[in-house]
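Presented below, as structure tokens, is a lone chain in the form predicted on its own.
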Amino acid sequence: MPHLDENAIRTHPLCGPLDRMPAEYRGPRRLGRDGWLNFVQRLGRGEEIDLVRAATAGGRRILDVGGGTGELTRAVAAESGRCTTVEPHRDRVATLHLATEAEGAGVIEAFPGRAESLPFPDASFDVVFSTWVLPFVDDLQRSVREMARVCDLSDPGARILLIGGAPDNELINILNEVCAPIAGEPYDHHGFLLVTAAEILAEEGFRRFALQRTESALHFPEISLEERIDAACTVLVDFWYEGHPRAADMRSALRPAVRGHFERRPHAIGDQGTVLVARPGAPS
């Protein structure tokens, strides 16, 4: 696969929709804990674990910033036999510990701390990984240099994996069409933390770029389609706006485009991915 540079990156269809780029960052989206864990519950991430599994595979010395579930820290220390994770909660920090007590899972070592200032010195990991963490980030730009900053730029097999999601996430997009307006938010566009950080990446030395789609899902089982809407409008506004003031509105707005969507697909809301993977070096 041919490489790109952090221009092809910004016009790139992965990392669209084009004409939707904001100018600056919107800011962090914050998570709720019970709007967390119920979505969560119903992620299916199969081949989004399988692909990142692939990406490290052969790291040393691996990092995942934002270990959350620790899903994907316990598949990627059993591929490679550790994985160091970061992650700011610490209930989540002390559950990824135990991880380590599980018969072939590797070794995971979980500290606390954030993406914005990683506890770790110059160079510590040939292979750096953050799945869906920019978009609840205090400084964009900080964290993705942190990431640089401790990825061995001299190591051959150095690379910084990230994803966001893709143009055509039907989570993201129901929720911006429905529930950004009445919020008064603006557009959540993942492209553009893709973008913003390949182009930090490229200044940091990292200049060799590929981009991949995975596909991830919420599964909802309820046999009763009223079931399965009602279900899903609650773990769509609780995954972005629990507590929020005008949560039930949402509700009550999303259901028209819930149930058209489950017309077409019955029982999953797809949760795609735009893979962002990043080498040192000029793009060939």
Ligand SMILES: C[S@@+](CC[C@H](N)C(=O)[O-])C[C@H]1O[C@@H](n2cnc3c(N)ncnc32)[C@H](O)[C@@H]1O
Contents of the next structure:
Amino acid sequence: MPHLDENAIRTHPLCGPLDRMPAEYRGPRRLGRDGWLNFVQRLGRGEEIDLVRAATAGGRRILDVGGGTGELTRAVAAESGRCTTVEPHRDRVATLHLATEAEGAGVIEAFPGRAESLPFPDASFDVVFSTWVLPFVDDLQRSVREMARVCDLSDPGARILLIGGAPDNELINILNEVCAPIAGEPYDHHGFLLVTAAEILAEEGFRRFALQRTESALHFPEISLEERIDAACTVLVDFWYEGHPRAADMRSALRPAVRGHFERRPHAIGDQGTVLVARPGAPS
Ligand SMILES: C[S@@+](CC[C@H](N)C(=O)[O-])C[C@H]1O[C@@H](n2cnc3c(N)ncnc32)[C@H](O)[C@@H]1O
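Take the protein just shown as the form predicted on its own and give its structure as the form predicted together with the named molecule.
Time for the whole complex; same chain goes first.
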């Protein structure tokens, strides 16, 4: 597959919607503890796990930035023998340790820390990945520069992998259309995050890019349609707006959109992703 340069990333349909590209970062989204855990319990991401495992394979020193509950950290450690992760949320770091001991899934090193200031010397890793994290960082530019700093440009297998929402992400689109206006927030554009990351990575010497899609979805196996709508409205609002003063309004406003969605896709809401892989050097 030919590699893309950063200009091709900027206009690539997988980084869309291109006609809604914002001028600047909207600022971090806060992730509540319970909202995220309820979300994860319904998330089926088999294909995404396989993709990240394969895309990081061969790495000797692998870093997962913002490992969360560690689902991908563990999968990568199981595949490649070890994986290091940095995660700001204390509870999640603790959970990672427990899960590792229980499952014996390769060696995991978990450090408290933030993407903006990674606690490692320059060029400590040959593979760095960060999935569904960019919307949550305080400083997008610094975070991406840090990922480039700790990735060893001189290693022939060096790569940085990022995942954000694809333009047809059903979950993000419903939240953007219904809840963002109630919260008075701008459209949450994941393509912008990946385009910005590509521009920064290119400046740092990672100029060979590849893009692909990945499929995952939240599952709602409840038989009753009304139960499914209740569950989906709660999970979606708590994921992006846990504790928001207008969360109840959002749950009500979501009902028609979610009902319409379940008429087309009765038991799942898609969480489609765009995968960006950056490698050192100029595009071929
Ligand atoms: C949606 S979760 C994704 C978790 C994991 N990467 C995955 O794909 O399962 C976002 C994660 O980013 C973490 N996070 C938030 N701000 C961060 C920051 N500044 N640096 C690193 N991670 C951060 C959160 O604590 C959370 O675990």
